[in-house]
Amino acid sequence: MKGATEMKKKTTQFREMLNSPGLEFLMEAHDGLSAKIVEEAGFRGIWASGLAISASLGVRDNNEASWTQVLDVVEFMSDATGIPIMLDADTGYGNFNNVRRLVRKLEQRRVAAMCIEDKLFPKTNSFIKGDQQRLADVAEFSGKIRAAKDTQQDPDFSVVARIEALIAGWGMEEALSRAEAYRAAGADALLVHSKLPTPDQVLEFMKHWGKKCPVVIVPTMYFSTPADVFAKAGVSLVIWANHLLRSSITAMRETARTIHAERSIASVEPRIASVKEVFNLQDAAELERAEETYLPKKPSR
């Protein structure tokens, strides 16, 4: 199913956003009914999130789904919508010849951009102990990133690193110096973390960085910071990285719990989206269109 008709390629679309002047946002998506909502409300891309996604399918955040089978999903999420995606991809996998073949994968499947952290394999959620996680070796890390850049065949197919030093404990000087060498390696932009209910760690980084390349940032732990404080810091792209998944539960929970305690669906009605709700998502109303021009016109009687 297609979503908004595209005047740019999507790997273009997510590019101008990786490097426009202005600050840009990406909103979390995790199947294809969200990912329509998230263009819907106006954003201009969707961040894919490996925490979503495994969520959604009732596994951990521990590489518990195949990558496969993220792939799946994010294929309809691509088919969906017409803005640009970027997958979360966790450490890529594997080794850098899975990262080739994940990126060969995505192209096909018009996904914009990949973000890959430089964690190992399997990979664990970077809020659960995230000071007592391994990091990914610096070396082997920029080749995976170098793997996937001689790899896409789009020239605007974008890799951007995820550093996790500050989430691990390692330090300022750790994460400039891994940035360097990522940046080096051919990343498109870099993904800076960090666990404080404060965005100090990221301001400090932005003001040692500069403008070398693009920065994405995640403030998941520091949400009452104003944007305006990202985009004066220099900051490229904010990911609201989870909030969809987390008010679905919300709302899900709620309904169930009604409806099992009353016997009824009476009370839940009018504050549920309606089925023609529904259907204007799915573009049910296109599928009709299209019956009247392939299926035989039935004879008047």
The other form holds:
There are 4 protein chains.
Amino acid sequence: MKGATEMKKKTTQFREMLNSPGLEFLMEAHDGLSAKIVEEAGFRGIWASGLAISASLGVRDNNEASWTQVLDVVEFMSDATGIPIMLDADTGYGNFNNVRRLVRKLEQRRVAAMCIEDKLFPKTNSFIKGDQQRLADVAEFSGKIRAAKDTQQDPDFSVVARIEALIAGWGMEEALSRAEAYRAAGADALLVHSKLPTPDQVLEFMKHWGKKCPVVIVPTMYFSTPADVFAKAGVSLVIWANHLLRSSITAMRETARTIHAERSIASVEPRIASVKEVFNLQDAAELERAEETYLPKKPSR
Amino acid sequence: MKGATEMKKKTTQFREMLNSPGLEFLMEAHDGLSAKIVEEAGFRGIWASGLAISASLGVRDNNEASWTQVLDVVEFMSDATGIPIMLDADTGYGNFNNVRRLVRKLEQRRVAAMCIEDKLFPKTNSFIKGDQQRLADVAEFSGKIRAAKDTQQDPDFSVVARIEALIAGWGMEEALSRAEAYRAAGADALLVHSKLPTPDQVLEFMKHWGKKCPVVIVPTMYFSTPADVFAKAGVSLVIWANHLLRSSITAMRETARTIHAERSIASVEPRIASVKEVFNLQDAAELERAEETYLPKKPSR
Amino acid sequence: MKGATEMKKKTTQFREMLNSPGLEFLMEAHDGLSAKIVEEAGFRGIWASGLAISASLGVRDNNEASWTQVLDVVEFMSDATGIPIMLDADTGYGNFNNVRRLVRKLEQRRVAAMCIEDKLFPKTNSFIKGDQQRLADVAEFSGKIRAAKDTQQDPDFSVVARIEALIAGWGMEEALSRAEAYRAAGADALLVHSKLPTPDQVLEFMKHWGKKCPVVIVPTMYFSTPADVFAKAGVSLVIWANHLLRSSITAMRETARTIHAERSIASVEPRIASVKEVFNLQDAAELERAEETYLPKKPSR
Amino acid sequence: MKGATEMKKKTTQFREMLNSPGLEFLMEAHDGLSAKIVEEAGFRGIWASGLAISASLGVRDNNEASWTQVLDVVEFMSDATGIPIMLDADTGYGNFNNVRRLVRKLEQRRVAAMCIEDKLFPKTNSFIKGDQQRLADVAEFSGKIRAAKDTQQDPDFSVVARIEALIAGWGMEEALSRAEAYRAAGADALLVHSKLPTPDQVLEFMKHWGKKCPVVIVPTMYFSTPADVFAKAGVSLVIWANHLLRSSITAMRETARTIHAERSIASVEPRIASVKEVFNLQDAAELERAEETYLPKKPSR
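Next, report the structure of the form predicted together with another copy of the chain; the form predicted on its own has already been given.
What follows is the whole complex; the chain from before opens it.
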């Protein structure tokens, strides 16, 4: 639990990322291990992805895991790291009252921010039949945002409102109108989601929106756009949304197939992290030191 | 939950692996996703590794996660797959009574087998100061085995007793004496653990032990020994104990460093599983078909 | 875990209650302890009440507890008893897909039946603004029933469909029409709910419905009606829905106030169960016997 | 979650109780509901009893529930109340490292204090074969206390060390020697436990101990001693350890038997809390007001 010793609150760290003049990045993680790897790589924040968490649990991105099962995952992630986490909280897992409970639970677990999206519970991943998905009523979703903001005790906890209007094919006017409504309801930032292979929708949104409040994007589909384009457009935060998960799938598949085919781990051994590296990631050394401090000298058997 | 449709009980599948004349293999997994990858690669069984599960949660392999938190992980794994799982259940998480509860919970979740080791709770990984670790009293540990066997309702549920005497430096005689005690207590198989870089200890054990009951080994440290050596020695089951986890660490680190350095996902994109592959692993298609069956036609908005 | 030794499957026990010619009763419980007390009193089945479970957890009956938190409660209840439990599963906690997961989880935990109601998630207790609550679409709710029935692996698992049309003021015709739809979708029984202080609505329903399928009622509000009236009307199962919880509140309040006022437990002591009775309810004696069997003789200190 | 609005931190409230000149009282609770009833009765603090929590879950007081299952219970209790809770944390559920994790988790959930006892994991209730139970090594248990104190981030979190030497029949000298060791290790208070029907042991302890640090007692067995005797002896805190649970058992048994015998709830109805009182305990009114604030006006159907 490195967080215990961090100098600055995680909520404050995240708030500063949102409001910094430059472009900032969140890297996806889906468990305590991947969260540590994000921090170790130098990233300043973590995206606790609903898709990646559900996939790693072995279920679908359709609220098959309960919200407390997701909470348990993000608690392990938060305990394991000192940088802020934004939870991909789907629709908030119900109505405004469920959102209120969620905010309290996230604050207890020192999760810095949550993102909720204007779809219906149970959700479907935006990249699956996105254009057939129904959107939440604007007033109802705005109520969720207001409830979240009224509930949080730490003024630096952030609520990000995710707009699915472009995904659902409702058009730019709808997206902008929802953006204004959610901002007015108290959202600390907007996440504008698009599934086009180009950043056109997002850039057009930025042109109209200006700097009314920070904007977050997820360029999973328009991955080839250089970050400078987003910076120039005024985007605050870019989320690399699922790439650690996806790289782990490729690696694990390759490893499993090789070992199965060769009936041996010999050829795999040099290509993978050593057992000692696993222990290092778990900070086994700290426990050995603590044993010196807190355990009596062991009797010889 | 593919298990619903399997033809043969998982416990029976596992029992047949233990008793088959040829050498069989378990591949490590640590969450629902890696469990699916093990099955997909053609393995016939899964090792739910305590080290890998704790590492993926972001904690140490010292019973930092509670036994019910481990149970939650293995439940997701079991739901996600149709092949048998053996849980690495450390010391059984307490005394014989804790073991009795564990067996009931594992049977409910259709976990086929558990392995318990003759160390003390809370445990330390065998590769960390193994030679300083104290072993459980033989009679106490044998009581755990008997309790487990008396508790199980499915006659095919398997209890594997792990002998740490070689790891702890107590010698071959002690290992063989414990082996006999645990077998007499009802263990369905023995796991003989060694941390030497060669299979010498394990092979010597096999020479003395013969075929009194099936033997399981974990060649993490003596990885270069060909499987045929184990087969010839009469070993029943080989566990590849942590290699999916370790390969995922290498891949995620490389991916995280690249994306952080390049401020872009473009170069990573072609090297990692696609989002569609993630959906496939989650069997999103089944849900789409089920929606056709169970949801009313959606009204247009 | 008495269930381990029961002769007849819990699902079969429940199915027989539903189909027996006479009137049967379920008594509410909300945790392992109250479940044991229901069994001890001679009841043949348990109602795991959503209201009582939420109240005992300290939250509202509005899906504030997640569905897996409810599942954890009912798992303790099921482990503690040998008679069948029907879970009050609210709306099924989402759509048909959430219902499918729920059925699998309940079967694993040997819960015999579940009741789902045709309201919207998150739910509100039927006795709070019942007449303002919206009902589920008939086709959507019927899809949930079909999904549940298609999912269950044990043919004796029961799905009870709860009709809220009378509570919501939609009238008898709507109630009967929904009853027919839900029966056609595969419901094993219907729960017809009314909040009138008299059984008039329920009796009228029975008159029209006849014996097309078993009917369950909850006479919380029409509590003074003798059971024979229900028997004569053809009702199969009566649920005493929240009375253990309510009696425990009265007792605990009285006890707390007395002890606080008197700064003493002396006057309370003779009126409450002894510590020994608590141990008996926990079956401490079985553990003492098991320790004789499974623990080595303790060394003197 | 009333705690959100309390003026003074729960840890500080508890610390002030420990250090106040007068005698203070904790009343047992075992779930969110009973915790609310304790607060409602005017008590200033709550004892989250291991016996009562295990009994209400339906398991034994022998660490059959995992430590995270206990944590889930105490989280509901803490969320439901604004007064401080001391968790009966048994032995700390393992060694010093498990204690460190526990402290972090309790602080997150705003539990004010924990009490750990110098027995071995898994524990047995002190009133069952207490004189045959082995005690923890003094140095090992002192290490747990030091680890807890070094881990806590809120300086007002309290660690209470429970001395079982009198229960185990090791004598007053041993008790006093352990008291001094635990105080020196940093314990904020000592809980001196006795199972005699008179307060003699406890009073003798107080005579020798004086006021070196606050002392907590549990007069379950010597229940007829007036509180003034304890006050005069210098005791800081009295725990009424299991009386809400025990009164609920009596009430629920009586209610269950009556309803079963009478096949009716009519005679029970006037003696038990109304459904409306249940709603009041759940603060249903707050949600109705919040719905006015956060939900759009509902469309008529």
